[in-house]
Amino acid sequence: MASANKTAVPGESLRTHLRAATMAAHDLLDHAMQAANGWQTRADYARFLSLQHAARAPLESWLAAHAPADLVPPPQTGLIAQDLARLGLPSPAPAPLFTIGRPGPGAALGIAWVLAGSALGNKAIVKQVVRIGGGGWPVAFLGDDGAMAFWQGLRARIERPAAPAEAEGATRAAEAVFAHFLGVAEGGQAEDAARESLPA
């Protein structure tokens, strides 16, 4: 995946850099999940829930592995899978286990933000399902005030200029955490697509 310029501008500060520079990464994902669930359908969000808890399972293993305690945010494939139980469904096995080798300054920093900064656009999705379902699908995931709260205490961090060590690696892992969840969202693309050409 091509990468914008990893250094950060004097003065910017962190959040800008980070969204310039995994814009095109964070673009293509967000086509990826759009044709990966479609949203018309209780099989279409049941899919979308599948994917971000295969997706999300081995990202909160690494920060709680590897993040201090104020750089993890609160788990959410625990809300994921209670989300699936209430479709009738048991939750997915997880991806492959994700790594970025040895952890450099910034990295659990640009985990947590992609996974805190998602909780903005669940704001918005959540509209979407609680329409389409009718209000009856549900959302403990989308809907999840813990993120927000997380997300808070966040930008205060990000929103004051880094060190270039720091922006880098944040950058670097930011992008793999984007990397990650496209593979997870196309490989869930490339099984619905086998399924489908089977014989009835």
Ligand code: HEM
Given for the second form:
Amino acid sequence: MASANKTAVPGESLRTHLRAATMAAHDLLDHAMQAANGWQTRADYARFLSLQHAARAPLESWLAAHAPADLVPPPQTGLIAQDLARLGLPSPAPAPLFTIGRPGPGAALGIAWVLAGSALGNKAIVKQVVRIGGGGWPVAFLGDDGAMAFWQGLRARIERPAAPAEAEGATRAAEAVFAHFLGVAEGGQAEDAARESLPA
Ligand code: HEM
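Could you please show the structure of the form predicted in complex with the named molecule, as a counterpart to the form predicted on its own just displayed?
Entire complex below, previous chain first.
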């Protein structure tokens, strides 16, 4: 069985280990971002895109500054901004800085895994967005082929066991990224609640 702590089980692939360690966080995030089956309106979709933009902007900056070129997924904030503009909305300001202190072994790999792996979820969500939006909602971000291509390339690197220090560093970093996304998503919900409580 996959371990749910930071120490990889001998022989376990890094991907299996990372998925097990972040499964609960992923479920929380999925719920907080209200996956497409909970969306009714363009405003719901725009909120999802705004959260994605706010959370990803500092992560893309972190990877650009700290990661080797082969661990930098194609940036997607430009695609999200494009979708928001097509919905008639400006891009949101970036979320607060993302930091994990001094990057150790595995940190860039863990961050790249979360961003690249989310392309799998996006592939599922885009089908629902096309259905709910009657084909009229922009999907440059969710339908991004570049993200999927990067993901396929990363698989060879993670579908094998990693050295213990690398596995531990990647797990810590991946957990930090999920916590960062969750903070942005929950902050967005707090803003929604505050807006709804205002007199019309
Ligand atoms: C917004 C709602 C979301 C939904 C509905 C969703 C859904 C999914 C689905 C269906 C998968 C594929 C599971 C599989 O094939 O085994 C997946 C995997 C994944 N998602 Fe999400 N996701 C969401 C948000 C996110 C976000 C915001 C992130 C990044 C912070 C993320 C990161 C990942 C990762 C890292 C994987 C696993 C990659 C792997 O298999 O190694 N997801 N998600």
